[in-house]
Structures are given as C-alpha cells and as structure tokens.
Amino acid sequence: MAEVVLKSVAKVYDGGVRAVTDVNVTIHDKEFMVLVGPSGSGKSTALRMIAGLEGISEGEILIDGKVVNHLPPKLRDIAMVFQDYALYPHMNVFDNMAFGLKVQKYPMAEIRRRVDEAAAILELTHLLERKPKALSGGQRQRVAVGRAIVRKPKVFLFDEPLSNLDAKLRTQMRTEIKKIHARLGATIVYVTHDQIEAMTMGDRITVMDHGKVQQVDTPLNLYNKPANRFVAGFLGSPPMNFISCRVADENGTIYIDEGTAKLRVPARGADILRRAGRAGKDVILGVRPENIGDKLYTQPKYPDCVLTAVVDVVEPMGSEVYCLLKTERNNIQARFGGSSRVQPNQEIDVVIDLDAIHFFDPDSGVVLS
C-alpha cells in the first residue's frame, strides 16, 4: 500500500471559481482517512484529483512518493468505489468483479483466485452467478467494493459509497468496510457528508468547508478540541450550542453573562479568557447538548453554573431525551437522560458543565486556547 500526499493542491475552474484551495494533507500508509464536509466543501473534488479524474490547477499529489499530477487514472494504481455502484447490468457478479482484470489480460486462473478470495471476504460467494438487478442495494455495494479489492491497488478511494442505502444498511456497510480495511491493511481515502460515518470509520478525519481544510485530526480530538466554530458545529448530533456572552472580570473572578444569567468560569477557562484579553468584550460560548443537564438529576460542579430556561420542544429517544430550551436571548439544545420527565412550556433549571465548554472569537470563529 502507499502514502498519499497533497501539497498546496488547488482546483480552479473557468471563470476563476476556486473549488479547492491550498490543501495540505498527508494520508499515511494503511490509514483510513475520511474527507468530510457539507455539499460544496470540495471534498469530492479533492478525491477526484487524487484519482486523476480532475486536473490539478496548483500544487502536487504524490502516491507512494511519486508525483502523479499528469498520470492518467489507470497508471496511478488506485481503485475507486462510487456512490452509484457503476455495475454492468448485463454481467453477473463474477464478471463484474473480474472485468478490470480481464481488461489487463490476467490469466483466468489468477482472475478466478482473486474473485473467489474477494467474494469470500464480502460474503458474495453464493451470489457470483446473479446479475445486479437480482441483488439488494447492500449486495450491489459489496460487489462494487469487491471489484476494487481484486485489483489489489495501492490506494482505495470511496466517494460517498453508502448514500443510496437505507439507515440500517448504512450501519452494516460501515462495519463491513472497516473490517475490510483491517483485513487488507489498505490505504483508504473515504469521502462523505455524513459526520456519523466520519466519526465511526476514520482513523483520522479531514474536515473541509468552502474548498479549504479546516482541521485534520483523530475523531475524538476533533470532537473534544475543535480548531474553530465550523468544526465544532459540524461534528456532533445534535450540534454544539453557540451562545453569545459578555465577559466580565469582577475582582479577579471571570464571569460570562448570557443575558439572563451570569456563569462563573472555572480557573482553566478564566485563564483562557484572560490570555485572550476578552474581559469586557463579547465571546461565543460553545457547549455541547450532552454537557447540559436537568438540575433535578445533575449535581452542579461549581457555583453559578445554572441557567433558567423554558422547555420548547421535547423529543424522547428512549435512552435519552432531546430538548430545545429557550432563554430570553438564546435557543439551547440539550440531551437529558432517559429518566427526564420535562414537558413543553415547563420552566426548568439546567446545569452547564463548565469543564467542557469552549470559547470562540466572535469575528474569526477561531477557538480561544
């Protein structure tokens, strides 16, 4: 397998439209790297440039230490799995998986060996004689993956391969693709707009927005240590709350004023705000829904960490209860335990876990640290 390196890579279309700008990412040998972002973020364009399906306007792409900017896709030793499966409807599963090897004139015995091996990995052995129309969506996707596996490329590229599957099949296929990665020790670059796929599948994640890389890190580091407001808001379901506050220094004690309540900031957060010179200025408080508790069931860690809010919407999820809360100035999403009995229009006190909060610059969106 191989390392993939993108050095200052950009894509500029006619008219000066920049789809991708200054992407610098190293995908290590045998790593599962996920490119994630909303529609129009440039993630699929970046993948297509790695594949050679899109030309590169600026920068370099290296595969296994070799610059491939001007190499056609067939010479890059990559295999790509698409969203729409791209199976030949008139061929059975065996012939679909074997097609690329036949074009390259591999001996039939070697083709049979490779297809049988991939079919066993993907549990397709009993389906080799069927045509695509006789397969379920999940089976068709496995055939598309199998067609890539038999080629034994240096790099596997996946372009939103699970988008056409229902929720249950998506969950199953996430697991299958991770198993394949572990078994093959493959280098995989995987594009998705689904942050749950990204968090559950990637060894590392590259978060993109408006053609630029926002942050590259492990799933847990991205979740717990976001570099900016975009990353913090994109990862997590429900997303992080962003609350406009005013910072006050009262005789050496740092408070943030939400407008209806003043929260006393613990030492670590207070040091951050002092270093950033935010006293007397606005700041964006970031707090995830799971770090907001119903005071009836949550013991406050600190004094002055309680907000009073009115319950607007309640969404029971079984093990959890999602709530939309309203203060005089803000809408706040919370995730309470399944034992919560809150009701719409009820006024409640909620506890903010002040050890788990983040502060963002109101103008740049960059996290304060």
Ligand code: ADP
Second form
Amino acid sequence: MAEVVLKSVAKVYDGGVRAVTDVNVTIHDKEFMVLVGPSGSGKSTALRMIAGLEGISEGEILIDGKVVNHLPPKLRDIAMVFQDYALYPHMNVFDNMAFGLKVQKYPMAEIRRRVDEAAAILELTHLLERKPKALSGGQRQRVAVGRAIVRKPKVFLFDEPLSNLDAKLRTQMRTEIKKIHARLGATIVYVTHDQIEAMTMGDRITVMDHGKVQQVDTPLNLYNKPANRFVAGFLGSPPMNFISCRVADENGTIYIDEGTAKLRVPARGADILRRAGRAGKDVILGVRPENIGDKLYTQPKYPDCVLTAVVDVVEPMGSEVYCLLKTERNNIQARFGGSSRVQPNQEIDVVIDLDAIHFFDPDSGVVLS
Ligand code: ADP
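Counterpart to the form predicted alone, namely the form predicted in complex with this ligand:
The complete assembly is shown below, putting the previous chain first.
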C-alpha cells in the first residue's frame, strides 16, 4: 500500500476554468481520506488527477514516493470505483470481477484465487454466476468494489460510489466499505458531497470549497475546531447557527449583544475577542443546535447565557426534536431531547453553552482563536 502526496496541485481546464487551486495534502499509507465539499468544489477533479484521468496543470502528485504526473492510469497502480458502477451486463459476477485480470493475462488459477478471495470478503460467493440485472443495487456496488479489490492496487479511489443507492442501503454500504478498508489495510481516497458519509467513514477529511482546501483533519477535530465559517457550516446537521453580534467591553467584562440579549463571554472566549481587537465591533457567533438547551431542563454554567425566543417550527425526529426559534433579530435552530414538548408560538428561554461557541471574523470568515 502507499502514501499519496499532492504538492501545490492545480487544474485549469481549457477555457481557463480553475477547478482546483494550490492543493497540498498528504494521504498516509493505509489511511481512509475523504474529500468532501459541495458540488463544483473540485473534489472529482482532484481525484481524477490522482487517477491519471485528468492532466495536472500545476504541481506534483506522488504515489509511493514516485512522481506520477506523466504516468498513464494503468501504470499508477490504482483502482477506481465510480458512482455508476458500469458492470458489463452480459457477463456474470465472476467475469465482471475477473475482466481486468484477464486483460492483463494473469494465469487462470491466480484469477480464480483472487476473485474467490474478494467474493468472500464482499459476501458475493453465492452470486458469482449471476448477471448484474439479477442483483440488487447494493450487490452491484459490491461487485464494482470487488473488481477493484482483485487488482490489489496500491490505492483505491472512490468517486461518490453510494449516491445511486437508497438511504438505507447507503448506510449499510458505508459500514461495509469501512470494514473492507480495515480488512485490506488499504489507502483510500473517497470523494463525496455528503457530510455524513465524510464524518462516518473518514480517518481524516479534506474539506474543499471553490477548488481550494479549507481544512484537513479528523472528523471530530473538524467538527469541534473548524478553521472557518465554511467548514463550521458544512459539517453538522442541522448546521451551526451563525449570529451577528456586537462585542462590548464593559469594565473588563466582554459581552456579545445578539440584539435582544447580551451574553457574557467566559474567560477563554473573552481573551480571544480581546486579542482579536473586536471590542466595539461585530463578530459572528457560531453555536451548534445541540449546544442550545431549553432552560427548563438545562442547568446554566455561566451567568448571562440565556436568550428568550419564540418557537416557530417544531420537527420531532423521534430521539430528538429540531426546533426553529425566532428572536427579534435572528432565526436560531436548536436540537432538544426527544421528550421535549415545546409547541409553536410558545415563548421559551434557552441556555447557550458558552463553552461550545465559536467566533468568526465577519469579513474573512476565519475562526478567531
Ligand atoms: P465536484 O467534484 O466537487 O463537484 P468538479 O471537480 O467536478 O467538482 O468541478 C470543479 C469545477 O471544474 C466546476 O466549476 C466544474 O464546472 C469545472 N469542470 C469540471 N470538469 C470540467 C471540464 N471537463 N471542463 C471545464 N470545466 C470543468
């Protein structure tokens, strides 16, 4: 298996579209790296450059320490699994999985051994004689993965492999691909626009927007320590609330004014705002829905951490309740426990967990830290 390194990589398509700019990422040996971002953020282009399906306009890509910029795909020792798995309809599962090896003239005994091994890993052994049309969506997806496994590549590349599956199957396949990763100890680069897939599958995640890397880190670090407003808003569902607040320094105590209520910022946040020179200026307060609690059931940790709001929309999800709240100035999404009985139009007090808030620069969106 192998390390994949992208050094100052850029892609400019004919016509001047800059799809990817200055990407610097190291994907470690045996790592499951997810590239995530909204549509058009450049993740497929980045993956296709690693695969050799797109030329690299600037920078270098190394696989296993070797620059591959000018190597054709078949010499890069990678295998790619696409969204539309493109199985050959007239071939059965065995032949679909064996096809690449046959083309490369592997001995039949070796082909049989590798296909049997992959089929066992993917629980396809009983389906080897079936044609693709007699398989479910999830089974076809597994065959596509099997086709990649039998080649024993240094690196697996996945491009939105689950987006054609229904929600339940997607969840199952997420787990299966994670298991396969653990079993093979493979280096995987996995592209998705789905933040839940990214969070649940990646050892680390590269978050992209507008062709640029926004942040690379473990799922939990990205969630808890986002580098900027884009990352903070992209990961998490419902997303983080962003509330424009005026910062005030009142005799050494730092407050942020939401418009209807003033929150007293505890020491750590106050230091951050002081250091950033925000007193008297605006700041974007970032607070996740789960860090806003109904005051009836939430013990405040600090003074001045309560907002009064009117309940606008209530969405019971079973184990929890999503609740859209309105203050005079802002719409705020909260997540309460499943037993919450809040009703639309009710006025409630909510406690903001001031240990879990973030501040962002209103102009650049960069987190203040
Ligand atoms: P993503 O995978 O994140 O949806 P892509 O890598 O497909 O993003 O696309 C990134 C940008 O490059 C988009 O603006 C897209 O329109 C553009 N793009 C992609 N492929 C081509 C191409 N063959 N020619 C010109 N522009 C392209």
